[in-house]
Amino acid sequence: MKEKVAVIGAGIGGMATAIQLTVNGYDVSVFEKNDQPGGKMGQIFYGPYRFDTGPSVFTMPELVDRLFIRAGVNPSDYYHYSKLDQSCRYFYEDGTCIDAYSDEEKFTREVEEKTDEPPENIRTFLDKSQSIYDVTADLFMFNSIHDPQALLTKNNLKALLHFGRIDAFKTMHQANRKYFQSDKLVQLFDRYATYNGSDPYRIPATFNIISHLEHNMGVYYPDGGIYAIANAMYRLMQDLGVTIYLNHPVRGLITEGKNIRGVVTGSGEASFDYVVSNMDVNLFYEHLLPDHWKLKKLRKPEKSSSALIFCWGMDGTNPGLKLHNILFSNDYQGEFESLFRHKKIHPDPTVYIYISSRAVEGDAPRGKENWYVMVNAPENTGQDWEEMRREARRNIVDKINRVLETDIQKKIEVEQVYDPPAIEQHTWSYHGSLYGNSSNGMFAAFNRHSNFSRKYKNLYFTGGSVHPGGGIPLCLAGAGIVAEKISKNEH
């Protein structure tokens, strides 16, 4: 008889874990509280407009492909994607506009023309980013750093010998200041700290590996938008025979000594040999396995940033914008001080505009666009969000009008707003923090919850709030760690 596994949550990490364990011969059931899979990788429709609601940048597609290949199917039978010629268009207050081309030579020429930055500086920086990735990926990304036995392998010990090469003793901003003479280039590469909700002035420069993923390995885009990834994984689960319960939240766990014996849902109790939580780990220990001491420990580290999001259906198009766009703050350090120290949105925020209709026909009516407009926001600690939303919206509109030399207010015909309290409610993210803990500090990675429980022998964790972190690649890496541990019966 197959051993039974319950996966709590159909986010990317939960679905990837379910797929791998099913392929490995387990009987897997997935319980999802929402009416669609994907977790933070969701989609919404407002009138004739469709919006992706979570991640919008797709890197390391091979990690998704690997799930399908392991299942013995062709990934292209489920979804298609292509590499973008340009990952982002960057706008600065002085009128400078930089296109981040995927071709390195074209990108370095663009930057030299716009900022006088010598091309060799960019090449040196990206080479360094790759070298950091080469040293750290297997050790920190695809491995359980909380398991001494897993760390003490020949390859990992070799990687530890090169610890001095990973720039752990300086911040991202300090490192970038040394590589680039242009403040614009420093800001461009500093922004990758926000990919895990952190502060470039405090996060270790080790996280410059994110620049490697985007600039050396490339940014991709799926046909149909980012949600096509979640939909493809969901279809694969169905084809593999995974039992999936949507609109079916888990309400409790059945414990017996050092084991979890089952889950409690609205339909009653069900027994399982293993339980994998894809929930935010803070809310898991608050609602499913109450543990005051554990919660106190989990909530001590600084949380990641959240977001304030405006989904705008726009009447008309703006030819100056691309699929991904960044309008930079003119006070970048002040923006992060506001976020993490004062828990406010800076009056001059960096504005991200993602227009999926540039790549997906049908996401907006002909001659119109769907703007997903996001600024970094602090975690929800009980601020006056109604006033903060109103002020931020005014500042965002003013900034877009000023930088793009337009007047967008009269073009907005559909609007939906998501602030940190709404994100907390819809995604069950503690305080609305998108990535759990921030990575602001040299040892922040070790403050993340492990992929397994030290108290219960058959309880495991995946998703953005635990090791190795949030975002598509890291959630898939975490799922791989959990699936391997269960399949090897390791704890």
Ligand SMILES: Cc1cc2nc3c(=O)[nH]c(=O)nc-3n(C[C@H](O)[C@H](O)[C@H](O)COP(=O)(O)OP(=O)(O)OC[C@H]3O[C@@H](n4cnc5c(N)ncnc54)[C@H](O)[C@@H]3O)c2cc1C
Given for the second form:
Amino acid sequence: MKEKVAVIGAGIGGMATAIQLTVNGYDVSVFEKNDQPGGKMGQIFYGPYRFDTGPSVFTMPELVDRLFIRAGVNPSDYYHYSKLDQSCRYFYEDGTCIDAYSDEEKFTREVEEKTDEPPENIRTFLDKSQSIYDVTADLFMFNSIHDPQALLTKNNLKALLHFGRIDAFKTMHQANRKYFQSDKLVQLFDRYATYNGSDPYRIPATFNIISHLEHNMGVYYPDGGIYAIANAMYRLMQDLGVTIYLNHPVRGLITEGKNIRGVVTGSGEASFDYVVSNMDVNLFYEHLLPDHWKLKKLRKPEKSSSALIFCWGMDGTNPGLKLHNILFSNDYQGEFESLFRHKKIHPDPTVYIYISSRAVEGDAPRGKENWYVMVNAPENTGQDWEEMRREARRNIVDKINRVLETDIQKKIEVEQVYDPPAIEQHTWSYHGSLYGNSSNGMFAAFNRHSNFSRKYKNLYFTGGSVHPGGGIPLCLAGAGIVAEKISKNEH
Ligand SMILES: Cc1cc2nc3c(=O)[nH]c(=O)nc-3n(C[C@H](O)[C@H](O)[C@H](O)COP(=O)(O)OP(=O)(O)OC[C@H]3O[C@@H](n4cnc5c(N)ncnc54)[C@H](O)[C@@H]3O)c2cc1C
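Structure of the form predicted in complex with this ligand (previous: the form predicted alone):
Up next: the whole complex, starting with the chain shown before.
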């Protein structure tokens, strides 16, 4: 008889773990509190518009493909994606506009033309980012750093020998200052700290690997928008025979000594041989397995930032905008001080505009656009969000009008707002943080919760709040670690 696994949560990490364990011969059930899978990778329909409500940037698609290939099916029977020619269009307050082309030659030429930055500086920087990735990826991304046995492989020991080369002792901003002459380029590459909800002035420069993912490996986009990824994984789970319970919050666990015997839902109790939590680990120890000391330890590290998102159905089109657009703050350091020290949104925030209707026919009616307008927001510590939303909206509209020389107020036909409390409530993410702990500080990677419990033999953790962290690629890498551990009967 197959051993039974319960996965709590149908986020990307939960679904990827469920798929791999099913392929490895387990009988898997997934319990999801919401009426749709995907967790933070969500979508909404509003009037004639569709909006992705979570991730918008898709890197390392091969990690998604691998799930399908391992299941013996062709990924393209489930979803299609293509590489973008341009990852983003960047706007600065002085009127400079830089297009980040995927073609390195084209990008370096564009940058030289707009900022006088010599192309070789970008090449040197991107080569270095790649070399940091080559040293760190196996060690930190695809292995459990909490398990000495997994760490002590030949490859990992080699990587540890090269530790001095991974720029762990300076911040991303300090490193980028050394590579680039132009403040605009420093800001452009500092921005990647926000890809895991961190502060470029404090995150180790090791995280310049994110620039490698985007600039060397490329940014991709699925047909139908980002939610197509969640849909594809959901369909694969169904086809593999995973039992999926939507609208089924897990309310408790049944324990017996050093084992978890099963889960408790609104429909009763069910027995399992293994339990994998895809919940935010803080809330897991608050609600499912209350543990005061554990919580105290978990809450110490600084949390990643959250987001304030306005989904706007816009009358008319704006040819000056691309699929992904950034309007940079003129006070970048001040913006991160506001977010992490004062827990506020800066009055001149960096504004991100993602318009999926540029790529997906049907996401907006003809002659209109769906704007997902996001600013970095602090984690929810009980601020007056109504007031913060009002003030941020005014500042965002002013900034867009100023930088794009337009008047958008009259063009906003419909509006749906997501603030940190809404993200917290919808996905049960502690304080609405997008990526669990922040990566601010040299030892942040070691402060993440491990993928397995030290107390319970058959309890595992997957998803953005545990090792190796948040973002689609890391959640998928973490799912691989958990599936392998269970399948090899390792703990
Ligand atoms: C606004 C925003 C923008 C982002 N942008 C990007 C981006 O551009 N690129 C990128 O790579 N990443 C991005 N991310 C991060 C990325 O979306 C997440 O890291 C990733 O989707 C998290 O997946 P997860 O496996 O941790 O699960 P989550 O998405 O956190 O899902 C957990 C699931 O568990 C369910 N759940 C919780 N508790 C229970 C319970 N007790 N019982 C049953 N179900 C439960 C929840 O309802 C939820 O569905 C973004 C996130 C957000 C919110």
